[in-house]
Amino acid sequence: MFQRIEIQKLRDGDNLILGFSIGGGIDQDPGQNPFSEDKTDKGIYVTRVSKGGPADVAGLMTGDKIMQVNGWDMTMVTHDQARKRLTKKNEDVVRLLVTRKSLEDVVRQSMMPH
């Protein structure tokens, strides 16, 4: 299930705040990523969303996999490349394309024997 999410960055002095953290990247160990289904997925995932922050207000959720940022493909990037794409100083708005597990998938997964 793909979703488009538009986040208006919050300006705090010289900083632009998105209000979320990411994990993953092609240079990271996917076995350490709690959101990587089969522990081989090197995608970029949302690991934390600040309550009441710009990302929360826009509807971003922990566990969302980021596929694109402002049209840039994010499926084969390093953690640092992903961070830089998200935090460009000259962009006040970040348009994300994310995939999100449906509630049914999450429930089904939690009921499966590990």
The other form holds:
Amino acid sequence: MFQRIEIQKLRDGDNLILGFSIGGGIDQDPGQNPFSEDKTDKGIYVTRVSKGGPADVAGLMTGDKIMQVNGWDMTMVTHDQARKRLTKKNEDVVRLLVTRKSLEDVVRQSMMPH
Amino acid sequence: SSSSSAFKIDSLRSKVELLKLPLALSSKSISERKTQLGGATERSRGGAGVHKPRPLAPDMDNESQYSGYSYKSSHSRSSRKHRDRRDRHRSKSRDSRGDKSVTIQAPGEALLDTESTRGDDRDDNWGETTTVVTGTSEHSVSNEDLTRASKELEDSSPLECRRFAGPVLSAVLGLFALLTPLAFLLLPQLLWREALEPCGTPCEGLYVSLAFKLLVLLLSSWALFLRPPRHTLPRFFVFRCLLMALVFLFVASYWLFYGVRVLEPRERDYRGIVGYAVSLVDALLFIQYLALVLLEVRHLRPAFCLKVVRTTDGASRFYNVGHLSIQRAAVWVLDQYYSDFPVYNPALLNLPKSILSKKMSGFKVYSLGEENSTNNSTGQSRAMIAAAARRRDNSHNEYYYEEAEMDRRIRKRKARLVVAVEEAFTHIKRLQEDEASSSPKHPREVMDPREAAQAIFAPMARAMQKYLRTTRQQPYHSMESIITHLQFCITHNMTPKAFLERYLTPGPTMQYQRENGRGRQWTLVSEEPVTSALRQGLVFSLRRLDFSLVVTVTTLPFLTLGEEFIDPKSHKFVMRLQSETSV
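So that was the form predicted alone. Now I'd like the form predicted together with its partner chain, please.
Full complex below, order starting with the chain above.
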């Protein structure tokens, strides 16, 4: 079940911020990912969404797995590549394709102590 | 002379029989022993060029007899710097008949050898009757002396005179070249002393420099070139011939000029003559430098990799050599062969016949119709081979089990041997200096190493013989040699393990050589002329009578070495954890 989310980047001084944090990547250890169902999943997950930020406004939630960013695939990228694709300076808008487990599962998991 | 040797051998043989009778050495009958001895001497008499290994008269060197070498003339010459008295030294050190062909030398204990080649189901004689057999070998003509006598009679090849031509020539040339400057100086003094202009200090300086240069020449020639020769090559050694020719040319031209310009007109400028002599010595020094580089240094930097494989059992080694000619490379390989390769043991070669013999039986091929006989035979054999290959044969199974069984047997015997030796070594200990003076309650008999070795040999003898027989090493170790080795180990405070090192693994061929100075005969077989240089893809082989070494030459790869600088501060590490990045 995919969802398309469009986030407008917020200009903060010289930086463009999106207001969330990502974790995961093919160079990371997938066993430590609290949000994935399959512990071998090396995709990019949203680990935290800052309150009131652009991502929160756009409807991104913690635990979402980002499949695409502006058409670029995010399921087989390293952590750094993912960060770079999200923080391109010449783009104001990022369009994400995300997938999400049911809301209760996500909330329950994010409340669990790490 | 063969008939006279036959008579001598028969008379010796009967003497041996008589001496062996009262000693009750084995359970075998006298007739059996006679047939054995007869077989041994017959085989030794008809032995020139026999190919098969000889179990009844085995040898300390593993190579068999080879007496004819008409085609191997030693034409190698040496430069005046070499002054090669190698062959002369060699001929002085051995007896006058001895020559380069190796003969089989029977080891110390005849009884050990004649019995050990039969099956495993007989008495271990020397294991049980050690003391008696020792007495025999000291006071009578044993089988060893017999075979050696017969060998020496038929084996004496004539002393080769042309071997000395090279060294003598080079020695003469060298001496001539060294004395020439002195002659240049002395001749004017002798012939027209009055007419010479006196020459003071400059001449003295030149005298001193001449003397020192001659001394340096002499010393360096002695250090570099005056070595006992260790090989003769089949063809001229090109570099040496070149250098000798160069020296000869040099000295001859100097003499020519001297004769024309100094002797004839009776030159009066003595200083010029001395300078002339000094320039000759300088030139000789430079030629020696050239000789050093060509003969000694050029082949030190590795350029080729030689793979040496022994044809009989596949033992192989790789060596790196520099730029050499084929014959010099062959000599170098042989030097390494004697200390690197495990000794050639003909008893360890093939699969037992019982495993292999089943292959070709059971198929008969009939030909129908009109065919050529030649076609028929090849077709027939091919059909048989194909059929045999297709047939399900279990010889690999048998081979596997046979190998496993052999391993087990060897290990069992080895365990027994190790235990026996360890125990034997506990029976003696070294007498300390302070113990000798004080007389203890029971006076001990003080023995020298030989007696000590003989004393502790008896308990381990049986286990040792069984082990040697199982590993087929018994031709290489006679009882005498084992006792000598034991004595050696005791003298040097070796442990039982160190004593056993010699018997548990087959050592290199050098370990089994006798110190008799006889040479080894090898044949260099090559498709290219043997003075040509080594190059990629060359193959030559070194042959002895029953095995050969095949040498393949490849060039060492060209190495391109690049550089990469690593900043010591650039070594940084992170933990592999789930990292979180905020975007």
